[in-house]
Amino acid sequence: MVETLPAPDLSDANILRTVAGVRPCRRGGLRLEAERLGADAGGKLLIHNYGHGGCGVTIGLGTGDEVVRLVREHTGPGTPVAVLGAGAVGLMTALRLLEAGHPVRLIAEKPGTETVSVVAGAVWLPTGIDFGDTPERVAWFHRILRRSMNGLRALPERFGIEELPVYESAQTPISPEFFDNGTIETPTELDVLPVGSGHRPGRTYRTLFMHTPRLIQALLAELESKGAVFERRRIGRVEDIGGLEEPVAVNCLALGSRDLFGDSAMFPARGILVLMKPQKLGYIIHDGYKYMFPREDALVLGGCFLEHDERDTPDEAICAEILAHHRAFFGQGAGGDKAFA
């Protein structure tokens, strides 16, 4: 007999709020390279670190390691660095630079606690990003994935990272590239999922889950303890970078890089979430492109991937569809009259 796991309570009384966030996607994947700016920007060394798509939390430590390597290739030990952007990628990059002995000043229009990173789920999966179109590029990206996973596993408990099982229904498209890089176990096929209604078949695997509000707070505290300086400021022109006192700047401005550097490969992809009262379930659901994450501050129901949509507000019809999908998966009724129109 298949052991049945506890189901969530998706009744209207447990709805907290709805939120939206914009993923910074890029055709061709990451831009992770150094360039020397022109005379109008003081000839500053600029290292680009953006285009993480829907997996900034997943790969931020690995791309931070690459930034450290590039800084070392072009400068000497202990060179001061300005990190532009305070989302998860910027914070993780700053952490890696500090650990490598580089003084860091973080410059951002919004503090880390107000970025889209706090809205994220976030399960460890390299979603919403191109792996590369050559064997060399794919191998490089796989190295980033492995360093990222190892780095997250090494963080203390206060960073809010745990390993959880993921249960997928059989009709969920499988992405082999997520599992052939040595970071996540190959999914195990199941005749019957231990969750949901209808005795449906599926598969399961284990991966990391990051409680992003706690992760961002822990990163900020760690950076402060290591001497990082924070400055709330908008970088609106390339010339602004030339005026910085640090000889090196790292661009972690995500979607902001589209306009600041004219990168037409960047595009937004809006995601929408329904947040329910937190419930300690101990597992993740992935059904089609719908998912459920048991974050400690909320039970997170998603999702959608709306390309070229950069609105940061939720859509009631999509929220209603997300909620209805999960209720159907668990065999629960439509709820009361609080649900979305």
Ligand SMILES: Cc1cc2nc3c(=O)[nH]c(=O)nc-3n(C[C@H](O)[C@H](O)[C@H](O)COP(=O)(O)OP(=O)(O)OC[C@H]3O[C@@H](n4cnc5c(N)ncnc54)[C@H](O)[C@@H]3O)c2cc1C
Second form
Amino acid sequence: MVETLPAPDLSDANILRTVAGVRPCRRGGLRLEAERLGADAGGKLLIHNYGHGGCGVTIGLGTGDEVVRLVREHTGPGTPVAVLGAGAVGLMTALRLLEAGHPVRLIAEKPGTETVSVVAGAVWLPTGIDFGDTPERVAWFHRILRRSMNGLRALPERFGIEELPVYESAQTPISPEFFDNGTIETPTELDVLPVGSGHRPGRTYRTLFMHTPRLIQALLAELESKGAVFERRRIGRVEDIGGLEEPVAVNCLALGSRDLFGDSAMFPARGILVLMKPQKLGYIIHDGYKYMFPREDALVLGGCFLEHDERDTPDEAICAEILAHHRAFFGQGAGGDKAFA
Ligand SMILES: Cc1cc2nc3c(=O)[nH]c(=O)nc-3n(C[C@H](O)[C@H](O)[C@H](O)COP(=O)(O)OP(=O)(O)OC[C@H]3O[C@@H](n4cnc5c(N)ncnc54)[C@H](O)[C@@H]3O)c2cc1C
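Switch from the form predicted on its own to the form predicted together with this ligand and print that structure.
So here's everything in the complex, that chain up top.
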């Protein structure tokens, strides 16, 4: 007898709003390395930390640890650091630097609460990123994944991290690389999923879920309590970095790095979500870029991964398709003719 878990109510009356965001993707994966800038930028030490694609919330703490390692390799203890960018990656990097004893100033055009990072779902899965094309690079990325998972698990409850079961139907393409790095258990095959209509076969595994609005707020409060200074400013030229008083800067500018450093490997990937009234379901449905997350502020219905599309606005037809996909999974029919204006 298969236990059936509660189904969401996906009726039009529960729709809150639609949102969109642009993932900072990079061919070849992360750029995480130190560079000595030219004389026109004061010869400053710059550590790049960008290209987190569809998983910046997942791996941000692990890449922050790598930044600390690079700062230690090139400078002395307590060296002040300017962190450029205040999305999940910049905030998590700043946290790790402060914990390691470096005073931090965060400089960003948009504060954490207005970045793509608050749009993110966010499930703990390394999606939308190249792991690397050599065994060494893949092993390095696996270490980042493990450190990130351990770091998130160690955060106090106020950061909004919890472990949830994920259910995937048997038709969902499996990504073995998500499971072969010792961070999340291999999925268990199920004859019948305990969710959805039609007694589908599928699989299940457990991973972390990050309640992103709470996580971003908690990170901001933590950074403030540890003495971080926040400055709202656009970095328009590489020379602006040379003018900063800190001897080291960390580039967490995401897509901003494409223009500032002419990195043609960077590309945007637009994502769109339908947010519904929060519903305490206690599980995740995952089907590639079609997923359902029970976030505390909204039931999040995703989504899509539209490469080279930089519009950060939702799209009516895609929202209707997202809703129809999830309603079909739960046998809830058309459910109305909501227009997403
Ligand atoms: C719909 C959607 C769903 C997602 N779901 C998940 C998920 O389930 N799990 C997950 O791990 N990830 C998910 N992601 C991906 C995640 O959101 C990103 O990987 C992450 O937000 C990237 O963080 P970031 O800090 O690098 O970039 P951003 O959050 O974009 O922050 C960049 C920062 O740099 C600043 N900046 C840029 N250029 C300049 C400049 N020239 N001068 C000054 N400041 C500048 C910006 O103002 C901002 O502060 C999702 C993304 C989307 C769109």
